[in-house]
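Take a look at this one chain, the form predicted on its own, written out in structure tokens.
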Amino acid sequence: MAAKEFTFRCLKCGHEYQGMYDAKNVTERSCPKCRSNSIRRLPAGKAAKK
């Protein structure tokens, strides 16, 4: 399975951003805004509407 682009959300500051995710190569992520490592991948279609 190849890496796919997903939306991630920081649980600390609420910042959402797009990033690649590969289930075979899981790496620790940090929020590009506040540098917290409390990041969660959002299910498809759950990104905030802007």
The other form holds:
Amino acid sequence: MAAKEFTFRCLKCGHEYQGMYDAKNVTERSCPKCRSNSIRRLPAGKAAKK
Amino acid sequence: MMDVGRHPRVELMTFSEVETVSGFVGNFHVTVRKKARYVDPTECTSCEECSKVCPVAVPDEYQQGFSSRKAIYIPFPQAVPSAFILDMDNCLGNNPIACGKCSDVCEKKCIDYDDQDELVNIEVGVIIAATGMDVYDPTEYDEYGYTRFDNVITSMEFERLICAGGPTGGNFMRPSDQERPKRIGFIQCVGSRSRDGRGNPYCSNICCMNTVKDTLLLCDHYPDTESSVFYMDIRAFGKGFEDMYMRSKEEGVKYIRGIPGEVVEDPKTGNLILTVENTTTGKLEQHELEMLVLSQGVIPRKDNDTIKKLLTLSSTSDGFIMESHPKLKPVDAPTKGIFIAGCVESPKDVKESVTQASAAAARASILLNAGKTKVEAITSQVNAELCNFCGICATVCPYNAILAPDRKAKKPPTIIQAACAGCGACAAECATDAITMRHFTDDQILAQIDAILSHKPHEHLITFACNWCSYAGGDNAGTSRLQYPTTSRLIRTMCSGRVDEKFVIRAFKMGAPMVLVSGCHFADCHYISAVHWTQKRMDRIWTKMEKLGIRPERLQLEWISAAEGQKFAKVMRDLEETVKQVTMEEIEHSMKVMAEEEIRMAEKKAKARPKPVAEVAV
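Same protein, different state: after the form predicted on its own, show the form predicted together with the partner chain.
Whole complex next, starting from this chain.
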């Protein structure tokens, strides 16, 4: 299964960003803004808050 | 290599590949593919008659392509066994019209064109992985002109050119006109210590001293040669290395602190004009050189991923294989019975590799001589009556310590106790609670949660900390006298992968305003990849919380290493502020819905379990 693009949301600062996710090759997540690791991969179809 | 080849108790399997590895410490089953050599090594006397008549010429990989070899050849002079090998990809074949000359001249008749690969099964007690490294290809550093200019070569190519056994017989010459270069430059850190997206961020460890050695060779063989080394730092940290560096300087080698920005070629002479900012003087300099050597870095082998899968190992972010513990178990792999040595673990020189190999051999012999091993006290076990044979436990296990269940035969999973390391990821993922842990049991952890939250629960931050990193990070914060709020309560688990969804649910049900799950950084995970499951599970719990009307922000996740005491304290301080923002209404809501969720989950688990035989009969 190839990596797909998902929206990730930082649960510390609320920053949202796009990133790739591959269930077979999980990588460590870190917020590009605040460096927190509480990064939630939003379910597919869940639009990013603007 | 020769000694190993001759040793009566060492079976050397060259030109072979490991296909599969199964089993566990003391009982590994390994399948090795012995590739077809097309020449019988026991009969071949290396007389070279075959290669003399072979009409095929292909670039010689050992000589970095500076000379050619035949289709039937000895890979390198010290190869063990000292026998020829037939490169079937380039051989014209045995059809008499096409060729077959090597077979005709071979007196011993040891060439067999129909030779086939052979699969060999062996049983071994321990495995040492010493698969080495590759070298970085500097082509992407276009400004240096490698592959564009003939006289820009890599340090590996330089080795062959100056070697007496090299393609020029030790007559050092530059590729463009076969003249001996008299002004030679070396650029250090090509593909190492790079932060611009090219190459690798780590130091390759060996390049500085390799260049110092090369400059001394040049001074010794060709005293009229001018050598210049362009560098960031010279890292001469080993025994006698500083002396060697100083000797190179005393011999007249110029060390210029600065990495060149551009190299252009003079098309008439083939000389190279190099522009560099000398950071010692702060001036821009130009150097005309007759040859430029790129001191290329070291990279993990391209088949390291295969090795990782075969041996259930993990790697650092650099791609090198990770050791069990950098200080206390530097040659042990996380999987019991597997040891690592040499550049498979990190870039290192010969001395360090030999030291590590000796240590690995000693560690291996301890296990082999004892004939038995101690099993971890904390391992998982299966309650066969509760298992629904889904097999998730076998998928989750980073050590392949769980033999998958057989649904048709109603056979539950089998846990190989000798291979289980006790991370608890299987117990956390098991949908029916059929897998339990010896020590750090569900009941023990739930009891801790209940006890912590029995008094003023809304003031407490529940933190699940993994034993190896986050908990140690907390210790580090404490011993460093770093201040963090006293309201945080730590619950230790062996791995963050052990943190079951029900622990989080129980914490919120008991009135916790916030929960923090913390574990090792991915590259530091003591249990290979168990931490990956933590992150996947957290995604699931966050989604569930949102569905239940609880802010996902109340469950936080942090990767904190044992050395990150400061991060631990900062996370605790930050979360203390967030805890204050959680209202009593929110806490009461989560207590109510999580109580209902706990009951619902218990019912779901009971449903998922196989029905007792008596109940089915009714």
